[in-house]
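We begin with a single chain expressed as structure tokens, specifically the form predicted alone.
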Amino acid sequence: MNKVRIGSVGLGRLGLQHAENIAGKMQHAQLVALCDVDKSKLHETADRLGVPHRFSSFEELIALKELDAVVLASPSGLHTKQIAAALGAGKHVFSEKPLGITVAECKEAEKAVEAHPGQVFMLGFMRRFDESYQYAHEKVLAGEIGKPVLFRSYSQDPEKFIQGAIAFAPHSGGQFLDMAVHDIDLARWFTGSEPETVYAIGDCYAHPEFAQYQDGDNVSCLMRFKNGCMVFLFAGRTAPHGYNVETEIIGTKGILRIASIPQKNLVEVLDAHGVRRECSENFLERFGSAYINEVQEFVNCIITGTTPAVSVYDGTKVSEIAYTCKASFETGTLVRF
């Protein structure tokens, strides 16, 4: 197989990009197919991009034979049952977080998975594919900084965009799932072991309009993992710098920190303001080459045969420990595991 053939659906933000980045910049993939509900952007983007196939019946560009796999980009609520719908079609998926919206959809995820193994599928985890991730990571596996005693991390999205989280909160499944779901498969890829305990904690600070969905606009919790490890995330939607992702590593021989200063390249302004560092804007822009990273892996599985490092078990055992960390924050009690 010299290129492989992908059809891309969901044009969103995330959808976009990724489109745009399986057109023009990776190797070995062709972006032969487009699906989104939005005729309009759907073949202004195709034209744009050139890419031949336009469908807006997810069930159409399935059963399109010049086609090897898709890339799911899609609404959260839709993916399980693409998911299976189109391994059962012969093709390889490559799909976004979450696996499903509740546990119960993401072990049939693990059914339609296990039903064909001879495609490849994975899911998109993408912070384990930026370069400053993977390099911590290789650091902490080759015992650098000794055992790890403590891993913290932070998500939090920009104020400036609360508009739309408030939009999507009757859908997100709470912060835990929506934003602290990176951070907690961090968590389990920098540790290697999974959580026992954990009690959450937050509130509506400045948005009361998350309380009728049992959420929070800054939410955190405190976990302790079966090897000991203390895990602590916290997850807001009240930054007033911006986009800010960043994560710590404590050993008993070394600290590691990623993004400790959050900033959008390694550029100094200064100004009557006086000297700063400008923040990323979004998640986009902080993650741009993980995003191609991820889905230049999944191209490069399919070709060789090889197994992705996230699998659809990662996917569930995500959600499962997200579930539980906003158990804890709606009853306010420490739960077990």
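Numbering follows the first chain given and starts at 1. The term rigid core refers to the most C-alpha atoms you can superpose between the two forms while keeping them within 1.5 Å. What you see is a predicted model; the values in this text were computed from it and never measured. What changes on going to the form predicted together with a further copy of the same chain:
- Put the two forms on the same core and the Cα of Lys65 is off by less than 2 Å between these two forms.
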Second form
Protein chains: 4
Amino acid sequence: MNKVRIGSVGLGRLGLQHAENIAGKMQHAQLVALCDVDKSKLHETADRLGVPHRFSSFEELIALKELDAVVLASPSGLHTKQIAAALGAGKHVFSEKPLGITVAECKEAEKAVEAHPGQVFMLGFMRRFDESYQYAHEKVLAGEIGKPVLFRSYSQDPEKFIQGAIAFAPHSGGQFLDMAVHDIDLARWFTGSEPETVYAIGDCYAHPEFAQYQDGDNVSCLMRFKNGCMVFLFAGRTAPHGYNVETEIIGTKGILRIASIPQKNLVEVLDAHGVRRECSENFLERFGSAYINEVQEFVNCIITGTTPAVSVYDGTKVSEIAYTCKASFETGTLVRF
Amino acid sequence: MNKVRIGSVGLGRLGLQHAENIAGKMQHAQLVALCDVDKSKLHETADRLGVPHRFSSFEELIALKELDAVVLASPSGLHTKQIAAALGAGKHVFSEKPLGITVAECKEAEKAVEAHPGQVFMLGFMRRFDESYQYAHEKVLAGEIGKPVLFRSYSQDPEKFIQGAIAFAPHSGGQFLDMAVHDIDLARWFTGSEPETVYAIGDCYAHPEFAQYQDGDNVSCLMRFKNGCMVFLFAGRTAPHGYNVETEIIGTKGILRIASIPQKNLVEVLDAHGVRRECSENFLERFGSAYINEVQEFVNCIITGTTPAVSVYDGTKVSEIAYTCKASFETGTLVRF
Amino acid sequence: MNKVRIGSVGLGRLGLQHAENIAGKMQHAQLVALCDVDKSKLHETADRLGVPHRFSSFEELIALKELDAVVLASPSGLHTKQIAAALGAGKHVFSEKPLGITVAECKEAEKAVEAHPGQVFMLGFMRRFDESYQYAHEKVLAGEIGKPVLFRSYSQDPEKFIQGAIAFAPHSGGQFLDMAVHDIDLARWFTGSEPETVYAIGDCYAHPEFAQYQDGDNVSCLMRFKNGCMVFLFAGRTAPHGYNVETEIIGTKGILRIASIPQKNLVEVLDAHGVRRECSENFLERFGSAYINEVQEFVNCIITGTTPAVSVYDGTKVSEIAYTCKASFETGTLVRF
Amino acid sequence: MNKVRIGSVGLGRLGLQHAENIAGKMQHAQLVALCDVDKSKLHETADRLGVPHRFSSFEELIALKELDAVVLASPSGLHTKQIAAALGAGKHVFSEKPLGITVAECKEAEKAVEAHPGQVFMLGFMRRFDESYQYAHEKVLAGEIGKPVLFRSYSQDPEKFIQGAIAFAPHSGGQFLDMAVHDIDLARWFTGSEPETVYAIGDCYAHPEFAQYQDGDNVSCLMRFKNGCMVFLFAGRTAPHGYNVETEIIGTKGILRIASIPQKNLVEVLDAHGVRRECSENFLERFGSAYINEVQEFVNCIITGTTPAVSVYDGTKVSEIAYTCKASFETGTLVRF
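If the one shown is the form predicted alone, what is the structure of the form predicted together with a further copy of the same chain?
Zooming out: every chain and molecule, the one shown earlier first.
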């Protein structure tokens, strides 16, 4: 196979970015089809990127013979079914998280993947493909920090996007499912272990609107993992400074911090506010390269016939953990896995 | 009163520093007496600092008429009795933490203080007198960061002092009582609130010797405070880089970080290891000025007849909280206050 | 024109990077030909990147009809002639710096460009295409730092590459022509002005081998620009920490610093060496994206019929200034432009 | 001698700080007299600090028998005469910079010091007593950075003090004499060498008022030192962010940067302006400890009969160099020493 022919599904913010990446920033990949219900956006984007096939029906897209693979950036509620359908149509599948919106859906996705062992399936935990997270992960694997003692990870969205978050709250599943899943995935990836206990707390500190969904605007949890590692996660929607994703891994011999300052670029400003770094504003700005790298990995796996490091089971595990965090948060109790 | 005449008790590392500070770095204070059981160290120090009165008996020291106040840097187990005795002898008392080694002892100390309302009593939570913590506290009080959402604080001793920590382990009371008390005090001071629940975990990640005392070499806890604030504390004995005390206060409108890098000074080194800051090695290096400031505050309170901001009740509260953290750690359960 | 069909010339380190970028990381571009005298490298690369046409003769390459443009990453001494020949063959030309190895050659290149006004010519001052330099430049243009007072820029190669630098010394033209040209270009770009005077000094501090070429291993110069701005440049070959390119622009209302720490990525390491950032090792690591962006700009200019911001005259000006710095350095005198 | 009995002269901002330091923050020192022409300030300060002797006449002060030493923080124009008079009266003398306002005056001071070999004379280049500068100096002496290649030092006053600077401009001697003298001293101290050539430039970028005194609001110079080291100094009066004194020493094996960010304390603020450090506002805030340390060193030298590291000849040399920088600046030429 010379180039993997890809159809990209969904033209929301991330979907659009995927489409542009596949069209112009990747090797061995060709964007041959786009799918979105918004026809004007569909044609405008396809024209701009020179994409021959356009669909407003997902079923029609996967019926396209000259398509090797699909990239799913559709609404979360559609993921499980689209994964199964695309695999059933013989396509390789890359899906953005989550695998499904319930654990039961995740299990369905597992079955679909298991039923098509010759096809590549990959889930988009993009942080694993960020060069800084990868660099840190290699150091941890190489034993440079010794045994992991504390894993701490934050996911904070800027306060300025709060109206969108409130509007999306009925469908988000809450902070643990919507935001902390990435930190949960990282915790498992860095520690190589799974949680035993969790205590989760939080509140509506600035925006009471989240309370009706048993959610908070800022939440956290402390977990003990099976290998003894302590895991502290924090997810918030009111970051004053920007889009902040930071992680610290304290080991017995060394400590790594990834992005403890969410610097926008390498420019430092010295002015009346002091000496300062301006910050990343959103996930696309912070993880722009990671979104390219993850789909490139998917493409490489198809070409070389290898299996992606992120499996369908990672998706299920992360969902199970996030639901358990949510249960602890809602009941105010310590929960054992 | 022109100068407060002080007797300093205990010439361990911190006691020696207090003696030197009172002798030469403070206003309105005069070091007139020293007390330690090690006679050679007592006379060497007294000679060097020009101190006229020397005692190896605490009772004799407090019988000295020309003494206005005592500063206690004696072993923790002696604090409660010495506080009571010195107050009984009519002296103002500054005591290093802890107030007592059990909550019952703390209550005894409370009674002694209450019985001498005209005398100044102050407990040495030195971090409150560090200029950076003070600067941050003023910003929080002024509302600059909005409502507190998450208070995170670390106390880490360098790995290189581990043998001393192991030797002291039978008497330390464990990580929460020995180290985290400072972070507990800060949490109460910054949030103006008290804990409701705590879940504490940890382990012996590098040094199994602590296990026999139901202690770990690294521990942490997550608490929910009555005002809703989340509080995450971490205390460790294996810091690879130095003496690390850092605190972060995330508010709804701003975030403050104090000493997120435990920089030794303002020198940055660029060499084969990259661009780096060397780190503080111990509490005396990091909190040198705070130790001066706290005793200066004590002296100022005596002269002006005011009451120190840190009261005897703060000492009891912090001990109660630390014991509760310890109980959660030992039982592996969520504990409600 | 749907895609610009490009032939890339030279497969040294930078040439190889350009070839890979054009092949897989750019929009509206197609790598259709490669040219290098090393036939095995030529075919290995062309096979790997799927490039149909391969040449060991530059003349044959530019005779290829289905070629719209050439990207020159050949040895510096060939640039002027290849620019003229490629333009003469009707191709758009992107050339890495320098335009020529003498000012006379630069003037020849100017004539060639002037003789083909309908074809795009662009010179590769890649730093202008680095996102951090661009961000800073926009702030300067927007007046955010007021009037430029001091422009300071460093170019430092790591000590570990010194043997290569010594071997190349007879052909490099010296530090000002080989390294400081990028800083000179930035100074002109940021200040919008040209130099009036220069005083240049330096020496062989660690490597006497450079002395025979009237060069130093570390040099610097202070220039006064026509708008009054002070410009201080430093170029060195013995950086202990990595590849360091940093720039500071002090204005009357604000100061900007670009990459004052040449951080490799967003990982911070805390270990026995303190708190540290590992550093970029070479220009490809630091300016990887800039090399993509500059050729993308070239491609965009061809497609949209616009003129690149970096002109042939910039190349000549920079060479003239670098030669004048060199003259000051060699004579030990102040030189006026 | 048990305690050195000191009379402090001048109660301007720095003089007041010296008085308070001697009164309450130093060992082996006693503040026994104050001298200032402003009688109300004199008595208010003496009362507050418990100082028995007060003088508005310098001659009367030095006639006081029970005085061992004087600390001069009087107007610069008085230094030379007061140094000579105090030494003549048998007192040890600490003088703030400058030694004199002309090189001739400096030579006079030299003679006075030479005439009283048994008395301690020390000049207040306080930066040498800052712990960060001292730490860096020890590393340089220990050979940790190899051979010095480039010494770069900035002295910037905040824009907000510009009106005071303009008012003082007729008497300041210009930027090189008023501000850069500290950097010149550091350059000599760190390199152990003296300048050979200098080229100085600058301008009035924001405040034309300085032009009438042949001065600029921002100036710089490049010097070649006898050991080959390059020295670049910058002095400015329009710093947007605070009081900025920073120094970089690039060596063949390592690089040191001192205070490249003029951080006010250890607090980092994350808010709408990004991630930022607030800055020092003035020299007293930045060099508070250094001002204590330098006078403590003076006191220690008196007690132990040793000679201070900063000699009267350092004062003359620095003045000579500053005048030569000024000459280069005023004539626009390269000047050789």
